[in-house]
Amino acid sequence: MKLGNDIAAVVTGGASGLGAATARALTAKGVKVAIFDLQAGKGEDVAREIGGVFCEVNVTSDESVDAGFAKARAAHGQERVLVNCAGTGNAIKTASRSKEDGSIKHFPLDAFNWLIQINLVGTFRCIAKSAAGMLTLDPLEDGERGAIVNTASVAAEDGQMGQAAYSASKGGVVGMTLPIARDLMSEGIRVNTILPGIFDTPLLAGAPQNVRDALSASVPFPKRLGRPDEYAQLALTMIECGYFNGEDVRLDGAIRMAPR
């Protein structure tokens, strides 16, 4: 897909990390971008400096996507390219013992459901309404009408230890990405995954020194964290390259998780 000023966007998670890179990225092109977010300081900022919109989404909620997704195609049309960023994590062991008093413990099922229902029922949420939008527009060139660009992680391959949940969830987004791609083939639209390793988004800038040391060592090279630009040239990569369909794509400087 040729991306221009006559391409609109959604990202999904586009208030910071690997969003907000994806949606300069994409801004960069040329492309009217809105962002989906809960994050509505954050957002508004992001938005305000890419010429973009800003719509407060909780992906749970068919409600909340559908008023996101009114909005942005009232301000830039019906989207041809979606970005699936928004998802969030927690570790948590199966089941286990107490150190101080033995009492035995497991995960806790809300927990595990409140995860899948970001992560995995999210995303789908999300791409499946963006596809039925997608199937009104007329056929590009090769008779594509649409890209959507997912984020899973390196965990739904070799999660570590607390990560049933997580791993679960976005095991769940590369199980689903073929599926999906052949749903959508008669209609033009295609779609792909990205599985990011270790990346310097929000969730760590917060980590001590020492910690974001020992992460970059992990790495087999580069020996440093992912940079969210990198993630958002795979995802422009995706996007653009017109051949790219139903892959799952690890982007994670050769890393392969230990158990912890």
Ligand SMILES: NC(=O)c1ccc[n+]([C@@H]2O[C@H](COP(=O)([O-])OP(=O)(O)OC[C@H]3O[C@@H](n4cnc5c(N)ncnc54)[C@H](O)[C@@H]3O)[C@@H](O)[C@H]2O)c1
Second form
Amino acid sequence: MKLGNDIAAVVTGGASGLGAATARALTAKGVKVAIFDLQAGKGEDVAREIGGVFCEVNVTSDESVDAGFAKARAAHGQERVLVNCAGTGNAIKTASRSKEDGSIKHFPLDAFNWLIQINLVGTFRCIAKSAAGMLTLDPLEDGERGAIVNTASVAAEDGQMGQAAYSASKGGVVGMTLPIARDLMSEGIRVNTILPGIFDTPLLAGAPQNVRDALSASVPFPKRLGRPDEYAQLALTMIECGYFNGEDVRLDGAIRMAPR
Ligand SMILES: NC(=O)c1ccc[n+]([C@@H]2O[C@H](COP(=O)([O-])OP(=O)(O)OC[C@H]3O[C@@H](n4cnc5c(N)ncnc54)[C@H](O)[C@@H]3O)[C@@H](O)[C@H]2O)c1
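Switch over from the form predicted on its own to the form predicted in complex with this ligand, please.
Up next: the whole complex, starting with the chain shown before.
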């Protein structure tokens, strides 16, 4: 898809990190960008900076996502691009024994379900509602109606201790990429997923320097954290390159995560 000022995009999680970088990169190509995020303050700031629209959206809520698409489409028209970056994590062992008193506990099921609802169901909710909107558009000259990029994680393939829920949620995003691409193939909508390694986002900004140094050293090459603009570069390639479809691509400096 040729990106320009005739194209509208929605970026979930666009108030911060990988999503904010992608919102900026799309804007630099002339695209009209709407940001969906829980964080109103940061989201408004990014939207103001890029001349876009902020929609306070919780991806776990049908009503909230519907209202977000209504606001975005009223401002920019039906989006041809959706980038899903909204997500979060938790770290809890499946079952564990307390070092203090030997008591045994397991991963609380509500915490497991909470993360699946955000990272997996939230991503699917935005895809399904955005794709339904894209079906109302005329195809572009090459038959394309839209392009969707999702964010999984290398934890979909090599999840660490404590990441059962996170890896399940991201593995779900990887697993649904091809069938969704197949569901939408006759309508000219492409779907791809990025599996980021360790990126320098607000998620990690608070970590002590020695932790950041150790994480950087664990990357084969280049020996540093990924930059959000490098994520955005791949997201834009997936959108712009018309033959990119149904792919799950690691972007990780060749890292393979250790058990912990
Ligand atoms: N940073 C990394 O190293 C890394 C690695 C692998 C995968 N990822 C994934 O990339 C995505 C972006 O992460 P990031 O590092 O930019 O983190 P981030 O915290 O900077 O950005 C995530 C954004 O998602 C928003 N969000 C969270 N829950 C939401 C909800 N229910 N509804 C709407 N918005 C919600 C947050 O408010 C935040 O602005 C996440 O899905 C994360 O799992 C990040």
